[in-house]
Amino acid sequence: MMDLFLQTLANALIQSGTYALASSGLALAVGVLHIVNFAHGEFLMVGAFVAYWLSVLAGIDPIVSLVPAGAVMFAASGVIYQASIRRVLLAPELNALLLTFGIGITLQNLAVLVFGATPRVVHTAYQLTAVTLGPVSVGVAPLITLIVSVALLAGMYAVLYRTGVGKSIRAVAQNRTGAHLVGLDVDRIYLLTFGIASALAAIAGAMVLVRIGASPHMGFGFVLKAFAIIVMAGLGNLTGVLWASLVLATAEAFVRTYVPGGGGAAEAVFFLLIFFTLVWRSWRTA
């Protein structure tokens, strides 16, 4: 019994890496642009399948083309925010909202036309070994995907809090009116922000590919729980992503293991962490 509880531990400590580094990149976009960005989940996807061809046409291992696949995406990610993103900033938010669920759709059904809806997947010969501490079993792949989204975000945290770039993504997150009267290019600091959020996507995308493989439509279900996770780490809330991707991974993993048929249930466990965490915030400021 102790094992079993362990192993879903494990499996849960895995899981949250690559939560994590989706929604951080959501959780960016939010605090330092303030809009809700609905296509993050097929920048993913586009990761994904930038990671998957790459893989395919020229040999490159799949966890080596997160680098390419992030790199393609901050690209497009500077033609989406020029020709789209940057002319609804200071508009109502609805209009972000159905701006970004439009160019989320948009890519879906490219990606359909252009791949089909047939899933990929990869075959790499880590994905079939496993390490073994104690009575926790850990695939390789898995492991290797925690090790990255772990070395990416601390990375990020380093460039957001020890970088003059992060202070003054943090200014214009924290006050755009004030970071435009002290001399920042607050549309260049958005450009790149919202470039850095769209690469972590796409990363993760490649994370993803590795697991479990490429869909066009994978992004909607991982865009659906970043949204999760920022509601109960708090809009806009990187630090709190941690451990909010962390609780959504552990909920799932337990309801998986421990509930008959808990694996359609699993993919449900989102909507009851953002209702409570609704709930309990309104009962605290009530």
Contents of the next structure:
Amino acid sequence: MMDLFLQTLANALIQSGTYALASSGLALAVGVLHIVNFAHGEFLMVGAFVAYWLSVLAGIDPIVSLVPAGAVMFAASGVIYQASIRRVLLAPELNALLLTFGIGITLQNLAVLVFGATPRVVHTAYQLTAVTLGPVSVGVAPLITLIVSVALLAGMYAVLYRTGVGKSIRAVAQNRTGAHLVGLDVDRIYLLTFGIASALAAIAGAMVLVRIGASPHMGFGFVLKAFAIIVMAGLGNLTGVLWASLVLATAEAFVRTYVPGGGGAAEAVFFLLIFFTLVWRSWRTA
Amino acid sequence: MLEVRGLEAGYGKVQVLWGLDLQVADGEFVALIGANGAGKTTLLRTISGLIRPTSGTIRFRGAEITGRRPAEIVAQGIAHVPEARELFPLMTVQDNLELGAFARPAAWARAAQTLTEVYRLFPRLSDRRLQIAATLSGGEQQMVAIARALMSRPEVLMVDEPSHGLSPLMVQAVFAALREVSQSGVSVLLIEQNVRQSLRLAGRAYVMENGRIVLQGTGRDLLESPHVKEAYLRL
Ligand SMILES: Nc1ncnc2c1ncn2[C@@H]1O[C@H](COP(=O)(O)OP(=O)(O)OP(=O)(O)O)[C@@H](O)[C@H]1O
Ligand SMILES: [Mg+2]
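The structure above corresponds to the form predicted on its own; please give the structure of the form predicted in complex with the partner chain next.
The next block holds the full complex; its first chain is the one shown before.
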């Protein structure tokens, strides 16, 4: 009884790492550039496929591939930013929404066209091993993805709160005009932030590849949940993202374990959480 | 030092500045007064690169800086204290101030020294250096805005209506600080609705109406001018 409970908690913790990684990039783009990037899930998908092909063609371990996956998406998002995003930043929000939605759809269809729609999986030795801690057993692969997520999120916090670049990013997020007036290169900071956010998505993609697999449509589910998480966290609140990821993953894990036939219901939990968050907020402010 | 000639600028199709001429010499304290909507803020925003002019030139120390980006203008040594203060609301006073020196290497190298100087200028900020900017009073926020601009060790300081919304005591503190800044050799371009005080403070002054300069002279001359008395000093 207790064992099942602890195991469920462990599963939730692992999943929350991936959620936090996938959502913090989205939260960063919302908080700093004030755009909602609907292509974020497809950036995650691109990262998964980069890691997949590097594994198949070059035999590179998909965990190691988080570096090239992040680098590819960092560079690609730079091109996307210069060619399109920066042009809609000052336009009404709907423009950025439609633009990123279009980018997402395009990437998804390109992936279907080039890679086919069948899901892909990678095989590594450590996917078959698990570590046991008392009653709880956790696969080595998921455990590594959790460690990577925690390390990267800690790194992101260190950059944002301990470095000059991070301070500039926070300054731009808090007041764009003020940032201009102290002489910060706002456009370059937007470019850099969008790059970091996109790289985080791609790295999350590589982690999902290790745990589950890759497919052209994998981004959609993650972006929906990432939206739920940043809504729960409060738009642009990065610390809140960690808590919200934990809440969502825990709720899903418990529904999956304790609700009969809960596998399907777990996928709808994010929707309930958005609903209750919004209702609660409207009550509190009413 | 700062020389504006035939400047025209506005917002989209709405033209606000109509061939404006203005100069600030080295070390000079210049006041610019004018009614609401005359275009004073628009002028400062154009000089600091937030708005691109449609025609005219802005020169600084002989070099043309028209249409440059704000980062380049700040790097040249022109600092703008905006009407709306534009602080970083969730950061501490000290973080706000440090960011003022951040983008100008020469200023960044001396940031610690400048920080001591601005805290001496505004002792009130020194007591509140770890307070979050959004929780400061309006007057304290104005002080942070001025201090942040000074952190870039500018040669020209442009200040947009610093007395706006401040209690008389706070206005005195801010004006005293501006006088001290001016005496340290920094050129000051001050925009004010507080006409009597700013004309007393300024060596030279301009009167702006409908996007043009209509009158200029020494502060004393303008205080005596019938037009200024009639339009700006009537109680
Ligand atoms: N962002 C904007 N978009 C369109 N028009 C604007 C904008 N900002 C200012 N204006 C217009 O430009 C004109 C000049 O405004 P500006 O703010 O420069 O005047 P001001 O002299 O600073 O006035 P005040 O003393 O009230 O601050 C006004 O008619 C104003 O309506
Ligand atoms: Mg104004």
